[in-house]
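Next up is one chain by itself, shown in C-alpha cells, the form predicted on its own.
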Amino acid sequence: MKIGIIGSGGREHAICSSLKNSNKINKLFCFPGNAGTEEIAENINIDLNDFESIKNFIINKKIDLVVVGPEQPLVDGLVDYLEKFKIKVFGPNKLASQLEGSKIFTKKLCEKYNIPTAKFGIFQNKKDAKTFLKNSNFPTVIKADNLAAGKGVYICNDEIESNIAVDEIFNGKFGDTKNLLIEEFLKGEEMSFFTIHDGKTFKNFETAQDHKRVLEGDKGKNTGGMGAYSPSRLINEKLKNKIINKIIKPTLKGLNHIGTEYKGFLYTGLMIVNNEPYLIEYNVRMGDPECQTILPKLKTSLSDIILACCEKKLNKINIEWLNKKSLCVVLCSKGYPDAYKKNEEIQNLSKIRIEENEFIFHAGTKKKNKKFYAVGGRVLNFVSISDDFSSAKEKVVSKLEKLNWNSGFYRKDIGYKVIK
C-alpha cells in the first residue's frame, strides 16, 4: 500500500521511520518534507493551505492512506475536506480539533465537564487585560487562543512581564489573536500523556516529558520543544487512571455532546501537582520531540494501528512497546528561538555512524548537490534508547559531539531530573 505523511518536522521523519519498517507499505510520500524524510519516502513539494492540489495528488497517486503530522491543517479541516473524497486520512476532524485551535474552547470544555484545569478569565483587549494583571498574584500564565506553534505561552513574574506578554499578543505576535487568557500559576511538575483513538475507542501512546524552554534548568523562551524522554518519572497506575477518568474520558463525552467523535493521536499536556493531574493544554496530534522520543520504543507496527483507527477496530490491536528508556535532544540552529541564519550546512553529518537503538531524526533541513542544510530553527533530533536514561544521554551527546556543527546549539541538561 501507499502512505502519504503531511508535515516537514521531525515528528514527520519519525512517522515516516516507524512506518517503513511495515512489509504492507510499498511506498510513501511526504508533504513536502525534509532531507531526512528524502531518504525513505517521495518528498512531494506542495502548499499544505492548497487542499484541492493535495486531494489531486493523492488521487492520481492512488495513496491508500494519509497520515497528518501537524496542527495547522488539521485545524484548517484537512481531514474533512478529504473525507469528502473518501480519502482515508488519520486525525481528528475540524471540530474536534478546536481542542488545540482554541484554547478557550477548551477551558469551557472543562467547566461544562468539571475537568481539572488551572483557573482561568478571557480578555478581549489590553486594557481589560492589564487591569485585571494589577490585582493579580504572581506568577501568572498568559496564552494566546490561537494556534503559536507551541510558542503562544508566557510565566510572568510580575506585572510589567506581564504587560508585555499582553502587547505581544494583541499586538499580532502569533497572527490575529481576538482573545487572550490569562490562568493561575499551578506549581508542579509537567508531563505529556498520549493517546490513540477510533472514534469508539482509545488505548495509551505512552508518556514523556518534555523540556520546552531554551536555556538549561528550563529557563529562557519558549520553544517547540528542545528535547524530550520517554517515559516521564510521573506516571504509575493510579495517575494513570485519574487521568482517563478525570480528564481524557469526560473530554470525549464533551466532543460526543456537541456532535462529534476523536480519530487521530491526542496528546493530553498536564502539571502533575500532589500526584492530582490538571490539564494544561490539548494538542491533536503527536507532540514533537515527544513523538520522536516514543515511536522508537514501538514494537507493534504503527502502520497496523492507524488502519485499525481509520476502521474502528482499535480495539482488536494489542500495543505492545519495548521496556525502554528514550532520550531526545533537540539540536537548533543559533539564535533560535528568535532570528538564526538559514541555509547553513551541516557538515559531518553523512559521517555520523547510527548504531542500533540510536536515530537522528531531521526537522528544519533541506539536501542540495548531496550536502544537507539547516533551514529551520530546531534541524536535527538525536534519539537513542536504551536500558536506563544515562546511557542514552551518553550516545546522544557523544553524537552531537562528533557532529561538532558550529553554527547550532543543543541543551545539554535534557533529562537531568531522570538522570543523577
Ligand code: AMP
Contents of the next structure:
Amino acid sequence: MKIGIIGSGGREHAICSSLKNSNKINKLFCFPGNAGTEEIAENINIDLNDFESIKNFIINKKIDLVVVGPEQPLVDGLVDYLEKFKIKVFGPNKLASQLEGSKIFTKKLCEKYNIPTAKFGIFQNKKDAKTFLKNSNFPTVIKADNLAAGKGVYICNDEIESNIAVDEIFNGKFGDTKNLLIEEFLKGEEMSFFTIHDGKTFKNFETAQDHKRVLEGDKGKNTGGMGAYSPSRLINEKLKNKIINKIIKPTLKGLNHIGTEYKGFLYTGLMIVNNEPYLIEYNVRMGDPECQTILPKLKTSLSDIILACCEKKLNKINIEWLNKKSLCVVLCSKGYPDAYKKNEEIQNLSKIRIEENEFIFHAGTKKKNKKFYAVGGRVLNFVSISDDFSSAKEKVVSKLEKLNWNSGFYRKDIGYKVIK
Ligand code: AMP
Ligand code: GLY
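Could I have the structure of this protein in the form predicted in complex with this ligand, to go alongside the form predicted on its own above?
Next comes the full complex, this chain leading.
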C-alpha cells in the first residue's frame, strides 16, 4: 500500500515514522517533507496550495491513502477536493475545519450548545473594540479570527496593551482580519486532549501538555510549541468524561446539525479551572509537538487505525498504548519565534546514536550533500519514552548536549510541572 502525507513539520515526520512500522506499507510520499521524512519517504516538492498538482500526482502514483497533517490545507478544503476524485483521505472537510479556521464559528457553536468556554465579544472595527476595552477587566485576551499559525493571540494586562493588539490585528499583521474577539481570561492549567474520528465513532488519542511560550518559566512570546509531555498530569476518568460529554459530543452534534460530520484527528485545547474543562480552541489536526510526543507510545498500527477511520470502522479497532511517559524537547533556531538565520549547518546530527525508545523527529531541516541544514524556526524534536518523566527527560537532554548545536536553543525546563 502507498500512503501520501501532507506537511513538512515534526508532526509529519512522526506520522511517517509511525506508518513505516506497518508491514502493509511499501511506499510513503511526503508533500513536501523535510530531511527526516526523506530518510523514510519520497519527498515531493509540490506547493500545498496547488490542489490540482497534488491530485494528479496522487492519481499517477496510485497512492491509496492521503493523510493531511497541517491545518491550512484542511481549512482550504483539500479533503473535499481530493474526495471529489474518489481519493481516500484522512482529515476533516472544509466545513468541519471551521472549528479551527474560524474562532467565531466555534464560539457561536459553544453558545448554541452550551459548551463551557471563556465569555467573549466579537468586534468588527477598532473603535467598537477600544470602547469596550475602556470598561474591561484585565488581563483580557484578544484574538484575530483567522488562522494565524499559533500567533494572533494577545494576553493584555492593561488598556494600553490591548489597544496595541487591536491596532495590530486590524492593521493586518495576521492577514486580512474582519473580526476580532475579546475574551475573558481563564486562569487555570492548559491541557491538549486528542480524539480520532471516523464520522460516526470517535476514540481517545491520548493527552499532552505543551509549552507554548518561548522562554523558561512560561515567559516570553507564544510559539508553535517548545516541548511537551504525555500524558497530561491533569487527566483522570472524571475529567475525561466531562470533556467528552460537555465539549466534544455537543460539538459533533452541532456539526451534524449543519449537515456535516467529523473525520480526522481533533485537538481540543482546554483550560482546566478547578477540575472543570473550558474550551480554549479546537485544532482540526494533531498538535505539534504533541504528535511527536504521543505517537511513540502507540502500540496499535497507525495505518490500521487511519484506514478504519476512512471506512467508518473505527468501532472495530482497539487502540492500545504503551504504559509509559513521553517527553519531547524542541530545538529551535536562535531568534525564533522572531527572525532567525536560515541554512545554518547542524553538525553532529548524524553522529548521534538513537537507542530504543528514543526518537529524533525533524521539522525545519534540509539535507544537501549529506549535510543537514536548519531552514525553519523549529528544527528538531528530541523525544524519549520511559517509565517516568525524569528519566525520559535525562535521555532527551543527554542527546541534545551531544548535538551541541551553536545556532540553536531549547527550553531547559520542559516538563517542570511533572519533574521535581
Ligand atoms: P489559542 O491560539 O486560542 O490557543 O491561544 C493561544 C494561547 O493563548 C493558549 O494556548 C493559551 O495559553 C492562551 N489563551 C487563549 N485564550 C485564553 C483565555 N481565554 N484565557 C487564558 N489564556 C488564553
Ligand atoms: N502545539 C500547539 C499546536 O499544535 O497548535
